[in-house]
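Take a look at this single chain in structure tokens; it is the form predicted alone.
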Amino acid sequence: MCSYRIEARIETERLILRPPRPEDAERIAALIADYDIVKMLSRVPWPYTVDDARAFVSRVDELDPAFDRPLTIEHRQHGVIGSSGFHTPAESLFPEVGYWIGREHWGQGYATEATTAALGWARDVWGKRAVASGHHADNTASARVLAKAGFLYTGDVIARQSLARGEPTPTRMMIWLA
């Protein structure tokens, strides 16, 4: 494995994006213990527990950094406020970016700031020329974040399993080109 924790540190004026650490698990679990957040994500179970967060963090070093880059979103004053990262599905040519922000930090531009910074890093450091993403059709807030970050709709709507909802959910796919 490469020195993954060193390579994936992204800084903005307000935020630091970095790989999750074991000491982040309790804060991550507390922030994401909100069905309104989890139902908008594909791969997160409900309810989400501290044990789920610990398992997630413990797997970080096992991931291949050529394909997957989980990131914790840390606010310089408030500490951990959410999560972001890249995951490359087996059937995809491009990594996909995803994110969530704890409810108490909604509406302050953090998701857009984190996503834009992560895309710049993916282009400049990771060498990616395209990144995919998608949002559940009923997630208009995420649609706005992705559009502000420079994503364009592909025209594809796919049924993506939502672990929290327990069923496939219409997901509008988008692409970002470097």
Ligand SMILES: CC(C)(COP(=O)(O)OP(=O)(O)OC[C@H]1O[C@@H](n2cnc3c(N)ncnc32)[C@H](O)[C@@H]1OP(=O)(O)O)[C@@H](O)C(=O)NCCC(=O)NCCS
Second form
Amino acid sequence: MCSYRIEARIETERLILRPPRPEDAERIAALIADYDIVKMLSRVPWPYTVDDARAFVSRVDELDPAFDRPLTIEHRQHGVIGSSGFHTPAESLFPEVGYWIGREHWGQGYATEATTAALGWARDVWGKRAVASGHHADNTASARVLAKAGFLYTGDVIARQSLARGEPTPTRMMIWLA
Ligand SMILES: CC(C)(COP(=O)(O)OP(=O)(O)OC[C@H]1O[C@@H](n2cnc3c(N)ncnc32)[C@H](O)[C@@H]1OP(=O)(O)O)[C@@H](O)C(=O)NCCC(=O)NCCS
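Other form of same protein, the form predicted together with the named molecule, not the form predicted alone:
Every chain and every other molecule in the complex is listed next, the one we just looked at coming first.
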């Protein structure tokens, strides 16, 4: 059996993106336990507890690195401020990128900086030729982040489950070409 791992460590001027570690769990839980964040994400439960964060970080090593790359976003001064990462849905040719930033750090360009750097890594190190993403139709901030990172709308609007909202939510799909 062959197993390999291209360790992702992505550095920008202000941020370091790297695989989540067990010691991130409490900080992740403190930042993401905010309905205005979780309602914009597909696969995050609500309410969110530190046990959810511990379960999330404990599963990281079980993921196939060819398809799934969760990343913790660490600020060089402030420590962990959010998460990014790639997930490849079963039926998809391309990975999808997703992200969130703790509320106290919104509006300072961190999501755009992290996403742009993660896309460069996906192209140059992971060897991906395209990355998909989608934002709920009411998520104007994420629409801006994806546009600034170079995504274009595919024209597809799909009803995608939001665990926190408990119902399918119209989601505008976008694509980025390497
Ligand atoms: C979306 C999110 C990641 C943005 O993080 P951020 O670090 O504040 O993002 P940036 O600072 O890089 O860019 C935000 C952009 O959205 C704009 N924006 C923020 N709130 C907005 C709003 N309510 N309406 C319109 N634009 C808005 C900002 O002005 C900025 O665009 P600009 O540079 O053109 O002015 C953050 O709000 C978040 O975590 N939201 C909840 C989770 C989420 O939505 N994740 C993405 C799921 S698809």
